[in-house]
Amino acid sequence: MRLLTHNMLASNVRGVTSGYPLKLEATNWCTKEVDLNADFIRGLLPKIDWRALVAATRALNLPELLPEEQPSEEEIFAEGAANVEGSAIRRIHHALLEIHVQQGALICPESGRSFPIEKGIPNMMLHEDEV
């Protein structure tokens, strides 16, 4: 599971009215070699929840991966960047797209119910009491 996908999701536990951002609880990751696409990135962006992104690289204990606060759009998309290893948009385009979470578990922050991620696939069945 990239972290794009768990920046994606939130559990539909019945009852549960805030279950996002889910917390990630990695106990085997890697990282796979990604070509860097400058333009998906620039419309991914917006759609992106940046502190649960860090949060996200922090629980996989990278901290010094992404700053606390998104970098500005001049920062990330300066001419050249996307050549420059440790810019901004590189550093992004590894926590979104390069880094695969392959077994661990997401964590719905209200109920506690966790969703294991086996083989790199967060499984968010329900239980059928919880639909």
The other form holds:
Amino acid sequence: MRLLTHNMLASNVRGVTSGYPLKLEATNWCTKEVDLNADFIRGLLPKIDWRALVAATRALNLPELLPEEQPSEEEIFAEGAANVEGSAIRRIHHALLEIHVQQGALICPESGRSFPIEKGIPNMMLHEDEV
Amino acid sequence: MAASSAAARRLLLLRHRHLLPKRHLSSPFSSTSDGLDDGGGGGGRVKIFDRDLKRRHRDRAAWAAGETDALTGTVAENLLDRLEDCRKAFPSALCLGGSAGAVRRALRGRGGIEKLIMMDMSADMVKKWREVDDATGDGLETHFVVGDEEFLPIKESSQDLIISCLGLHWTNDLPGAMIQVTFLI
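Based on the form predicted alone presented above, generate the structure block for the form predicted in complex with the partner chain.
Then the entire complex follows, led off by the chain already shown.
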């Protein structure tokens, strides 16, 4: 499961009004390199919940990867930034698309319900008494 | 011999209908107490399909299914054909249940989809899609989630396009699922 997927998942256990963002607990994760596509990131960014993304990187013990505040668009999409090691767009690209959580859990912030992540696939199925 | 004695017993029962308690004779449709109550726990929701059983069917189907299937391939092709009529691009797409594997194969860059989430109730089905994707990946960002179409575990306003190819006809609450779908876009 990439952090981009985590950013779009929400808990919908019965009675929960805001099951977002899910708390990430990862016991095993890895990175896989993907080519950077600045236009893709540009289209994606308005839909990303920055705080949830930052919280996810912190949960993976990567406090340096992303700043608390979202960098400005000018900074992210500055000319040539994609080729600069450690630039904002590269870090965002790495956080969203290159980190794969293999094993762990997603915890609903309201009910505490734990959704398992197995072999990189989060299981969001609810039990019968939760719907 | 056994058959004729059973028939005789049935005849006896019919003759003595008037001796049976009345509620056993009334039709479930005319009764006010029988037939409508599913034994509780349903919270008033009508349960047409056994979703748990359906999930197990799909688990089994995941093992039995081949890599390609001409029938679902054709349906997916007809469905995705509509994307060619759209000028708009849909970078983030969600594919719900059914023949998502066929959709994935037939997509071939249509609709400007750059990121696809494939979701199904069956963990084995999702695992299978993932294995196929790992083996034949064409670079499309594909994400895999196990989830229920009736209770979509996706954040509001996070998708551009929702596809379902032969997937939503097993839902008990189709309007409810469609309402959730509109929230996601």
